[in-house]
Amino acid sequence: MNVSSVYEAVTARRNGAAPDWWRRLRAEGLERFEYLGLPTVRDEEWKYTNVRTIADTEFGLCGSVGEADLNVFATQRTQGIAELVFVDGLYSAEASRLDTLPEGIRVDRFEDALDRDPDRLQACLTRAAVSDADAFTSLNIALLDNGVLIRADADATCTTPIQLTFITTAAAEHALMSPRVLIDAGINSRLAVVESHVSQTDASYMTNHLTDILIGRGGQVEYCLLQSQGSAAVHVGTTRVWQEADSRLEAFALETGAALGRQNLVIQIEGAGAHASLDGIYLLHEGQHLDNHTSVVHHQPSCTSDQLYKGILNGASRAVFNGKIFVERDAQMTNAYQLNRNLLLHPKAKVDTKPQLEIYADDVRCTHGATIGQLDDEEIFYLRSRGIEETSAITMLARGFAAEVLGRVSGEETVKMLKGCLDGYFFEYARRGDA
């Protein structure tokens, strides 16, 4: 991968017209990346993904745009009170809506938040030091270029998901593309977003998303991230989150995508009294290879952090887990727990799950677990016997181990756009009759 040529390709495509800290960043996201290479096997964080085919392939910008048809992804909208839609990495505007915002809600494209707000912008796009990056991240950073500002002012309320949808079509294949969003909720703040990735082609393509997310004081977000790419397609993506005294997350992410995907969750909680809710469903079919990470970071006492991951793979899929809690030395009473549950569908599917606590305070509550299993013969044998047919009865049970998790989240649209996802990959299931 010629990261080089694709820098220039987007350096030339802003022809300049951008201020100096902005091409400052870009520039040290470059350098970072090249002294860090792309990772391997032998990187314990990359343990068991390999990301070789995204080193042999010659991913570049794309060239042009193709023509999205929206009505494909009815069942992964939800009916917001704005939508942004990029197809193919570039801004739509004849698609999207922003006439409904609230009062107190902005919703800015970078280009428009260099006018409008540009110091706001700069704090948000430079909240984390590029030297601390890992390789992705300093990629998606080096090319940076389109990308969305979600502004809740202090005590302003979107409850009703703002949805961002990011869309690919044939045209992009074997092009790469690096969605940015910022999130900035204020003191006292409720926002509600959910993250789109959708695609309507088959195509080799690569995309790597950085989501930044910053929770101010009291303030609350509900996070969605739907991730339905491809299924050629390479897809890494990374949010990280920083919370304030007193606020509250609530992030879901459901991946049914991609034939090779990593989703990386970096959630810091520097505030006393604040509260992170981190869940996920993840549903793999023959061939995909799914790897999730989180890591949770209490820096300050009194917090608390919940954390349910349940994936369901068929064919010879794979998946990795691995969430890390870490508890530093002044984050006393601090209460978090993680679990990551796994249903097996087939013989040849695989998972390797690594819950992980790192702990320095001594007045913490903590537990960790993991589990992988089929489903239960005597339990398929009973649906069977009422007449219920083999297939539907594992869709049957399979939907409720899911169930669980779906019930944690916040939100009518929400849920009745992820049970339309849900729908979809069963509904795969019986027609690939492959378990």
Contents of the next structure:
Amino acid sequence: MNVSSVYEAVTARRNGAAPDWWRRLRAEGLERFEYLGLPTVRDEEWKYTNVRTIADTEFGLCGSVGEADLNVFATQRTQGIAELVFVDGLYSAEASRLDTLPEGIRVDRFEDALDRDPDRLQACLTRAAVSDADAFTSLNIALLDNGVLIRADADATCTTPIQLTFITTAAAEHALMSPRVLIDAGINSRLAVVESHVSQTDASYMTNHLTDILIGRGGQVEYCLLQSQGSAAVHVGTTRVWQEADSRLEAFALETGAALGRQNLVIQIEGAGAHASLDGIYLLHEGQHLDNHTSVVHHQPSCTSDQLYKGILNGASRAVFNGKIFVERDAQMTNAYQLNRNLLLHPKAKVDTKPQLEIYADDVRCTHGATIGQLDDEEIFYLRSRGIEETSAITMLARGFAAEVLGRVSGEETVKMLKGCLDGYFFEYARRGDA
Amino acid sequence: MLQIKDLEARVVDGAPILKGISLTIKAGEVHAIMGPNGSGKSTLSKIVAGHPDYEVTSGTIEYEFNRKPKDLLTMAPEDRAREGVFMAFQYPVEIPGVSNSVFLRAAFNEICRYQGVEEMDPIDFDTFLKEKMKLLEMDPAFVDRYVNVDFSGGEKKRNEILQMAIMSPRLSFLDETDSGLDVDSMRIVADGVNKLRSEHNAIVLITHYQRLLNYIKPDVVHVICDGRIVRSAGPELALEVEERGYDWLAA
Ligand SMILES: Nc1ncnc2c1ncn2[C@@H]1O[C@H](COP(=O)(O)OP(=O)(O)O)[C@@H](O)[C@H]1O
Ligand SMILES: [Mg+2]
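Form predicted in complex with the partner chain structure, per the form predicted alone context:
Every chain and every other molecule in the complex is listed next, the one we just looked at coming first.
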């Protein structure tokens, strides 16, 4: 991959129409990326996920934008209060819809934010130092172009989800998309956001998204990420969260697509009394490789974090889970819980799971665990003995396995969408049989 | 309805468990099977239901309905169930994450589909289910709970008979459905079973206790010892077993 030519292409597309700080930020991102280079399996964070195919592919910007059929994605989007749609990396005004938002809630594309509130945009985009960014995060920053800033003023509430939909079409062959999302939830505000990465093509392309979520004191954010990329896609994504005192995060990820996927979720709990729940389901078929890395850093006392990730693997597929909990010295009375469970539906499916705890405070309660197992033959027989055909029995049990995680999602619209996505996976499972 | 001939079976690659069982059951009949622990009663019913752990090394099982004889041993467990063969498990299986109503409706609809009858929509099924639950004096709250999870022993057994009521099988093996039930629960379960009895279907009761047979009168009582039927007689055999145990029969 020739990053500097993609970098130039992004610059050319903007035709110089960007403030200085924006250009400096991108230049810093590029410098950082070139310094780091793409990770290799010798890198502890990338031990089980080989990204050589990224290095070997000539990704560029999408030349033309394809025609997206939103109906195809009905089950992969919520009927949110507003929907912003990006097709092959570019904003689609026709497909997007912005209903009247509640008082104090703003949804702006970066173009609009640059006009209306450039200072706020700059503050959000530069919240984290580029010098701390990893390779893919710096790559996203280097290629900064399109994105959305969602803001909630103090006390503003919007619990019907704001839907962000990123679609790729056949026109995205060999394209690299770098969407950027900023969610800025003010003091005591409430926001629900669903970010869907969906595809209607088997073309090979790459998405590298970066989402930053800032939650002010007492704020609450429900954030749902759906990754349902095309079967030949590479999907890399990072969501970073900063939480102030007494805030609440409910993060949920459902990942079913891409040939190669890596999802990072990094949560910094920087104020006392905050809570973060981070839950996820990953569903794999033959040939897929999906990697989840989560990290929760407890900096302040009396916070809780609760994490449940479950994976279902069919065919020769591979999942990686790495969950870290850091409890810093001042974070007394932390209560942190983490569990990763995996269900293998096929003898060639494989999981590498590693929960990690690093605790520097003494008065804390932390538990973590990981399991890898198969369906219980007695349960399958029980269902079959009631006339339920074997594949349906397996589906029913696997759904039951996933049900616990879904049960933790509070948004009704979001739950409906997630159930639709699970249906899709099991429909495909039944179609393929156990291969 | 069911004809078992010289059935010999074992756990796949294990020692023999059934050592030549022959049993003929006709429509309308109730058979009781008694016998010491470990004699092969559950194995027999699980083989009839098609449990994959067991391997039949010789003998046949023929199941006949509407004069169409079928070789049960070549059929998948789900097809046996759809054809009307039912087993109430001695140890009902817990299925976390799957609600009782989803499970029961799936089972019911599978049978409808197989028999070419229209499936029931969720609302009608709910009414139908509640009616059957009343029959077994089950709390309607059980429909929303995960299958058998955190059910008491007696609740699990009632849930088995609920499944029987919903699937209306032609041939039912009830494996120690009375074990662990208090007197009241046993009466409720037995009443339920009696209501499901008809001249068209047959029931096999596996039990240790004469008590159940006071409620559900058997036509024939068999005693199994060490994988063989050692005695078949009328209901009086159950009384005799209750009094004298099994030793005199095993000898
Ligand atoms: N799945 C199995 N694996 C190993 N042994 C088994 C299995 N099922 C039954 N057996 C053995 O077969 C014998 C008969 O068991 P079972 O049919 O459960 O007896 P009963 O129901 O009459 O108490 C016992 O010795 C038991 O240990
Ligand atoms: Mg038994």
